[in-house]
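The data below hold one chain only, encoded as structure tokens and taken in the form predicted alone.
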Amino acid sequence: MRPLDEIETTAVFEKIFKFTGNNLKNIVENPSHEGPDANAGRYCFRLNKTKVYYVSESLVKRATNIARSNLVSLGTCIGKFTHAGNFHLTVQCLSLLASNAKHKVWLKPTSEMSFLYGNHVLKGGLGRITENIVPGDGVIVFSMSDVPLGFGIAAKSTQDCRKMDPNGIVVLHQADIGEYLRMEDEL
């Protein structure tokens, strides 16, 4: 497990910034109260093979006693690099993104299951939407009871959503909590 190099850090931060905006600072500077140290440490990003982990520094120090070949996971897996070098966020980072989200969408109870099966969010299933969303922005999808369900990319702006027909796509699906069941062997 090693720290991210400059290119990898840029790719990870650009992807997270798409969903959190200026709240990325809260993720990077988040104090960690894990471990035996009395003073609060920090969280950091580490790479193990192709997966990127968000882990406290005290846990990283204690994990140095474990051989790299034996280390399977450490902290929260937030994403992975593809063979082409692109970075993709995984559903495990949902809690991190939801607490620092810039743009949010709330679904009606009738369309929650459709989203959890991997479908895009349609205008007819939209309960509420935050202002100033631009097409291409990262959006966190919540239930009406504020439970984070997943995330995606905005297909339409907030103003365009008000004028479109009920079958139009508002958010393009990227990940949802239903993946824990659908892809349990890969996670």
Given for the second form:
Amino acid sequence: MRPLDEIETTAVFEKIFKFTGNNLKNIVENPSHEGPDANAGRYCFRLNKTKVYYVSESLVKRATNIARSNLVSLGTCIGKFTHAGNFHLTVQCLSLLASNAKHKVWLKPTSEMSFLYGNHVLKGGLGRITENIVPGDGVIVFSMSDVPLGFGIAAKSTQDCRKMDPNGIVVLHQADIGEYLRMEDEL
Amino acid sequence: MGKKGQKQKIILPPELPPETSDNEIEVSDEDLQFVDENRDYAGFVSRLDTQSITKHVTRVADVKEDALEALYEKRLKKKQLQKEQEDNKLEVDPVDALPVKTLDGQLLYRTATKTSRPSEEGETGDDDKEATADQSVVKLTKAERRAKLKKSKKEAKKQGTELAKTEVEQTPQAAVLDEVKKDITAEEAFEDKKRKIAELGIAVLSDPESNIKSLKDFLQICKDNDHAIVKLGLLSLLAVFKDIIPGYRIRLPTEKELQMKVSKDVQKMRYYESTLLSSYKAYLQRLAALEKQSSFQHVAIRCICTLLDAAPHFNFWESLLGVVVRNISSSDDVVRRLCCSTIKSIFTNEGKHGGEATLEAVRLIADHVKAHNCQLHPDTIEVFLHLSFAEDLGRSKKTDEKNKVKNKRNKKRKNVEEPSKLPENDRKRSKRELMSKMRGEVEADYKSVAFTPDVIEQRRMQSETLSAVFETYFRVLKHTVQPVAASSEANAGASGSHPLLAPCLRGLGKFSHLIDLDFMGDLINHLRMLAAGGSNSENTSGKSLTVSERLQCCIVAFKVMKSNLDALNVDLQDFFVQLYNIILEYMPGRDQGEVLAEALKIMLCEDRQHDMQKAAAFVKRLATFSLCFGSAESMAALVTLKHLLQKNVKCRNLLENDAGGGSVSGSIAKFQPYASDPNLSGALASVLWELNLLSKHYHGNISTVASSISSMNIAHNQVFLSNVSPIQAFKDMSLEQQSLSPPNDLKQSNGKRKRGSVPFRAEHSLDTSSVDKDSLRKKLSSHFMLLRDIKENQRLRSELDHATSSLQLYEEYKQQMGKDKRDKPEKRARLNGLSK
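Can you switch from the form predicted alone and show the form predicted together with the partner chain instead?
So here's everything in the complex, that chain up top.
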């Protein structure tokens, strides 16, 4: 386990920034009440093998006692680095992103299952959409009862969405909570 | 009288002393004695021929019997005229209050030149006797000075009767006539001109066709030197034209038509029309010239406005409209109001002019706004609110496109079919062409004559009007968003540096359903910038918008969004954030509560779905808000709160005393009261303790609503929705506050109540009001007794303190005295000792 270096930090923050925008500081400066300390510690990012974890400082302190080979996971995994060095967010960071999301999309009940199987979001399945979405923005997908279902990248702006036909793709799928069942081994 | 005496060669006897009644003369005793002694002395008195002497003295000696009366009348009239002259002169405020004393010893009060208005009413009163033509004149000027008009009417009537008298007297007396002529002041000429105007007016109105030439005489009168006469002439001409102008536009005959031989009637008609038109043109030119001069401005504007109002279809309406629009934002209240009301009437009475005037007016106003860079009086744009568009204007475009597509398809089909029909007779084709031509001509003729407006034409005009209106609105919005650099200090007038913003927003809200989708994104962007509190970082004082304006922006954005729901249900995130923060910034005195209530209603109550976290955040903030302000705002907030809680079931855990939110708290574990984003506030983890405090509110309504909200989870009737909107609640409460009536119980019973069931509510209130009154009285009395006791205690305590302090001082003083007495002999002993 080691902390992230410059390049890796920028990569991680860039990806998260796409989804949260200025709320990124809420993630970074989140006070954590874990541990016996009276003062609230902070959360930090640590790299173990190729995975990036979001951990509170008190937990990190204790985890330094475990050897690298034996350490499986700590805190919340938010993503992993590929061989080529790119960073991908995985579905496990959904709760972190959902609470600080800038752009949201609500799905109609009929199209929830489709999204959970890994398909993209079509316009006909859109219940609601936040204003002012630019193509390429990170979007969190919710159900109508405000349960976060996953996230993706916006394919069209909100304006264009209005004029599209109902079978056009609005959000490109990146991760969803169905992966817990479908891709158990890869997580 | 003395002067005239000097002109005659006869030496006249001196004037009689003023008459005194016999009662006033006190004869002393000495005088009596003297007369008794010298009876011969005063004997001559009894032998005097008093008759002849009086005749000579009053200068009627030479005049014969029957003319005597006329002479007396004349003298009376002269005196009255003189008095009137003085009155008229004195009516006007003297420029210099200080009088001047001539060598004769006469005091002259200098009078200013008459302002034409008082005399104007004097003359209009006279005209009142005459026909209806002048009555309208009276109506026009009456509007402002009724009391003076009555007085002047009386005077004018007197003048009129005297005029008649002068006419009667002219025949018998040649000498008297000379004197009368010398007495003719400008006032006589005035009267003459007035009468002439009246005569002309009557003549033209009674038989316009033959007397149309008199219009030219009218115009001559308008070129008079006397301001009052000119004004009178203008106004009477206005009345005449209003009645004469035909219901169609006059089109002057072309050269070709002039050459044709026509019947006498047609010739007469042509002559009439051409004269009418030329005199109308001259009249308008005169009006336009006079409008520039400030003394005539009011009259000229009034004439122009009335003409435009009455006959917007007639020739030259464009120039009239131009003048009106130019004056629509003048600083003079009267002028502005006149122009605005005219334009409003043009907009509402579209039947008179078939829509052209509306379009032109809107275009002119848009150019006006552009030229002045949006620094105008808000009335300028407020007139747009009176525009009305056909409801399906936005949709008509789509149907047109559909039709076009259909036509294209049909045409394609026809093109495919036609080549097969090539070998056709020329005759048949020409016949068909002729028939279609004729049909076209017939249609064109029919259209030109028909009074019903052509639908397509109307639609085209309306869409152009709409685009001009929106162009203006967007220009105003853009202007507001831009940083106003140097000009903001120069504009001291109106309401801040963005006077047009309020009516612009209102107009956008009204016409939101007609906005094209393309502009929506841009519009929402601008509104977002405005709602965020004005322009860029150069936000010095006076540039940022007020709370009400920002709320208006949010309201408009929501209205716009709602009217386009069929396209997509868009969630206006930023506006919710703005509303969340604006609720904190609200101040009851400074900002309008109705706007806030409307914002709450539109954004929270009528919206269909909400983010749980956001809804909870608003619930919590509204509860806090209702604690801080008066009953009206609290009621509005509580109603919204109830609404939100009923719709979003998850938020009801705020009513449970489960600090930390338990399992339903969402991702944020702790409540951040100062968070600016409702989504990050963590309100699901808080508790609505404010409701407990509110259930003990002094106002009965609020306490009942608060307690009903608290018991929402337990109550069985969870299905119904409250039917009081925040706006209504706010209005009700603020009205109640004003009328100081005892609080009525607004308890809402179970479900099936329909909207607007006011009588039911009233009955209910009657039942419980008596109970409330008694308990209220008791509570109030106990409260005030308590207050009084507290005050009494304070007073007594202060007196006690005072008394004790004074006693203490006395004690000390006594001690000091005792000490001194004791000390003194010791001191003396010591001194003695020392000295020894």
